[in-house]
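For reference, the chain that follows is the form predicted on its own, supplied as structure tokens.
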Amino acid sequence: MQEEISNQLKQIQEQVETLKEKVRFLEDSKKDQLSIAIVSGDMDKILAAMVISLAAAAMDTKVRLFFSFWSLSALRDNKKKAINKDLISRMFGLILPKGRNKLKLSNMNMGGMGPMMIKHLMKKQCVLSLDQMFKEAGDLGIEITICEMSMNLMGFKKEEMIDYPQLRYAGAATFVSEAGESSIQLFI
């Protein structure tokens, strides 16, 4: 009987050690990293993504932003022009906002007055503008990845995108891989 109890205790101890190893592995498998997939091109949603990103980066969390589809409008430089675009690409370029300062609000756009009102309130409340947020993001090392597939579908070219220190071009698989390592993943 004593031997049977001793064997059961030994098995329980082995199981506890196995569980401890698995918990250690799980704790070590996620990095202190925030990954955000941004697909909306609405000003308020870009603002939300930037505010969350800056807060995380200020807390020494690595931040990776993946801009796709409509959000690419926020990364277009209104001073740059791409040449040799086909008709559909030129149409997208004309229809979609050219840069973060031309974005509309998702709600209460009010014929274009909504963004002006939000910008006025932000300035009055000493909230950074989108331009300032992007500069701060660059200074804090926040990475921005532009989805190549979305960029190609929408007819955008690299030469019309913003200058940003940690800007790169990649596909969804890159985002999924990096987000899998992140302790926090968001979709905006």
Contents of the next structure:
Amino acid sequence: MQEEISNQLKQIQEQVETLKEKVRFLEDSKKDQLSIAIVSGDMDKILAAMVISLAAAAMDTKVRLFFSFWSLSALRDNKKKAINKDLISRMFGLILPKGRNKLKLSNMNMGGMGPMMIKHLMKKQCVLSLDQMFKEAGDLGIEITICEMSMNLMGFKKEEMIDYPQLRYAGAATFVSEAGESSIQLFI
Amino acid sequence: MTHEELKTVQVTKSVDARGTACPGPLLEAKKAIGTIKSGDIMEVLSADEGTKVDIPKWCTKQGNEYLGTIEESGFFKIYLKKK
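Having seen the form predicted on its own, could you give me the form predicted in complex with its partner chain?
Below is the entire complex, every chain and molecule, led by the chain shown above.
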């Protein structure tokens, strides 16, 4: 009799443990957190990503940005120089925009006229510039992760990336695991 | 709150965010809210139409109480009470 009861108790305990585990998983998957995978390197798309991120951060939502492929151009520092690059990397480096202020528009680029006009309009209508947005992002603790694999693929080096307080290097698994916990996930 | 009540309300902090467009006013509001006490009333001045809709949403998320908006010529006065 007693053995039966203790067996049942044990079973119940095990079930409670399993439930606890499941609840923890559910709670983690609904964090007040925004994850964005930013792949595009167009000025308008980087702007959109930054505006959304800043709005989220202003609402105390944790923001984690994962930059890969073309978007990495936006994180290049035009005052920094990387040495010891091979020929293809040097070529990529020359062709791709050197920094967030050299980005092209996805539409109406018109050989650089478009971005000039947009920057003029942004100033006129008091929209924060990309420089100001990155500064605010840093102050608000927005995290930027650089996809190391695509950085190597594009021939960029760590030495030429911007100084940013919350900058780190990681791989796709980091994005997947963190985005899995975020209640908002975007791809730009 | 009615417009008449809003006009006479005791404002502890006034944030002039008319020099910045979305999401600037939100960032200004976030910075300013940290400087006032619970129960204090803050007003945000914004020339950005979107802010009028955004601030109430921001209040709901943060738990602050949105009191109302007064439209002036060319800008808005948005009132909220810190939780």
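Each form is matched to the other, and the largest set of C-alpha atoms that superpose within 1.5 Å is called the rigid core. A quick note: this is a predicted structure, and the numbers were derived from the prediction, not measured. Numbering follows the first chain given and starts at 1.
Once both forms are overlaid on the rigid core, the distance between the two CA positions of Leu19 between the two forms is 2 angstroms or more.
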